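To begin, one chain is listed below as structure tokens, in the form predicted on its own.
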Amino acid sequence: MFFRILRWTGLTLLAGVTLLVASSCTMLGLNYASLDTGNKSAPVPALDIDRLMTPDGRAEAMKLLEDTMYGPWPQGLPVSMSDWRIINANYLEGRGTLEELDITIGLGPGAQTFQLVAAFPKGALANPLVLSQTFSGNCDVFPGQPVTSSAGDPCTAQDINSTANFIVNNLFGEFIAEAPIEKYFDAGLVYSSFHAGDFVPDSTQLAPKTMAALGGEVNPTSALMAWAYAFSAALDALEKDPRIDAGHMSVMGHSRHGKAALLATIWDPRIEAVIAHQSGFAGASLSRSPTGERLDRMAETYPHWLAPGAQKFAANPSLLPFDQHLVLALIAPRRVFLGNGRRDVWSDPNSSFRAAQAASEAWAAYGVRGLSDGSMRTFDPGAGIVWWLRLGGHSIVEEDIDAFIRFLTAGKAPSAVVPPAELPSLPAPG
């Protein structure tokens, strides 16, 4: 009971803090994002489209990635689970089950185990699958569910801080913690989500001393891929589920988590598509942007986000080999979603635009349309980059899940597209 009280007096604490700080950045703001591209320059250095295509310039491009601002792809960390275990079996009244399974990744004593949630629609057999990186523990997101908390117990009332979670929606969207899975039930779609914060914590101090003990041959060095290696443990599970398509298994994250959705889209081949909403810097916008919250004050205020060796070029982006229309080539043909918001300006939506303008050729080279034609009001939830703008800051709010869920239903690549399963990547180590 006193460590209830104690998480939940922290919980208000901490929710009162992201007022104040948010308001000068997010949603609060009063400042619009600019809708001229034309008077920008275009992302450098220009990609070498022919050698992307090959295999070795997919596999160098990605460890320039390693390299330079991530740290390694963790190939080979251990990944366990258990069965599924279910948690209401009539969940929406009957329209579904509820149900959980614990994942560890790593060996030995530093391993960590985090839960899964997922909502499969009643009957399902064989449908798409949308799995989701979250911000909130379980409990937030499954309100009323007695799903495992972050203590290890089914949660309760108790472990909803309704003034925080009052505070927080109305600053950051009311999705921005529950999901709405009666939407994706509508659409067909088994929804699925775990806490990243349950794997590797979003803390300066801890989340190094977490990743340096997980005990694999190779360990992640930055919060961003190691959360990334966490959307790819997930998918070890769901795919095995006959209730899931394996060949229709998409990726969600915002904000941070929609950062790591990229890279995990990048290394694991299995992801058809990727929503990466409002993803900022280290994300979908521009290193190089001088607006927006910049590369080099993301890395100041949230250092584990990155490789210890992508100080340097966060202090002087013009010396790093590569900018963010890379890493979104590095996607193609499979789908994109980069959502924005007008007042989002912290995230810089208008390089965003600018390097999913770059980064369609890689589309164009394998014959599919990347982002469509016109300007960044345009929404073709078709293309093989959907860009998405809406009024708002930097939240989850209906218009976006319903955005979300349109681009998630508009279908996959044509056939003639390489599948995802058979594009080149990186060998084992050794």
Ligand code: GCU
The other form holds:
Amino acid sequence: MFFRILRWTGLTLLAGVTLLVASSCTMLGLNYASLDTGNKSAPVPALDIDRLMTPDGRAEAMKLLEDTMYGPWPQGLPVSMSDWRIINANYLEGRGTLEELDITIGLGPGAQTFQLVAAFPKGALANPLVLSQTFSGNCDVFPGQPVTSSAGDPCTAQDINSTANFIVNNLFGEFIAEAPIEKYFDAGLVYSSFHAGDFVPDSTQLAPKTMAALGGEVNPTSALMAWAYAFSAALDALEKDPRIDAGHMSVMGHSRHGKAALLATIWDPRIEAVIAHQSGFAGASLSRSPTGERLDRMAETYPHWLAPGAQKFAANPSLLPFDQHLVLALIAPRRVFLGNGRRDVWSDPNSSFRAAQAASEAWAAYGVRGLSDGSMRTFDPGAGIVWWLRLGGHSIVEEDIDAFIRFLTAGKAPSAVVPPAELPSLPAPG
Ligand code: GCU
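Switching forms now, from the form predicted on its own to the form predicted together with the named molecule, please provide the structure.
Next comes the full complex, this chain leading.
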């Protein structure tokens, strides 16, 4: 009993200290994001929508992103893959299978191999796909399953650090690491994910070296672009699978991986929709915004996320020839979900909303609905740009997952060939 109390006191203290540290370095939960956009400036420069709608205008805009912030999309960097291996043929008590394959990106000794895991609902045939890129290793995303760990052997109980997970889950939400596969199955979705750091490590020292050694004619020079390319490599494997509908493939990422997901969607036309949850600076938030993290702080702490030449723009964003409303506009007319937390001031929801408002023109130019008329409180899961704002901070919680699924299934009947008795009905979109 005494040791139990001691353990809980220790854990609580540790959680408190971690919370304090996290609060001071990310301003997590200390404030509320402003919901007033009328008193703040509209994004500059204004979009030249007519030009952007032409193939040359689009190519020019993408080149601008490459030349200033993200470095090149590594076009043609070789991708190869193994066949699927069954990890669990009776996954979630027979609701589906859990499978894994190896993806290799690059050529020669510097090529990188990582594992793509997929959960297929039973009887899947041309089901919609959601592909996620994760912070956590595959052992934490699929706890209790013998998927391959970052060390290359099957995950065991030893790979799970329950104290660390307890703290992380309390700080960053129940689903920051673990994927809620039941929920995706309920919606008839195939869920697949990979750990971004298994391809290019999230490290200022290691990322540049790893990228430079990939052996392509064009290698990425920013981790965000490299991770974006990994989404594309994973789709090469997934689109061939008859259990997946190649016309309904969405990608998703949280925070730094939300930034990468937006880039992947611009460069890879196979992506039908994107969830960028709390993507922040170099994602959906405006580089010129003086609130929240700011681009200069991000570029200082995580220089490897951006191309080396981006530092001068980060130090003085007014030099940038674009702002992030262009990033969003380049996704039109495909669908984008921007997730936000009211207390996640760090990722600056207010400037993301203004970016979305300005980008909405691009959807209108295609004759489709962009951002719903309304305020930062309006959630319209069927819109072209879907704005989601909940209470709370920088995290992935159940409410977020439910909102993601409403976005992913809006207007679509679930196509899983799972007997109806096993498939709870979906909440009606809208
Ligand atoms: C840090 C960083 C953000 C980033 C976030 C994340 O807080 O400052 O820019 O989005 O990490 O990836 O969780």
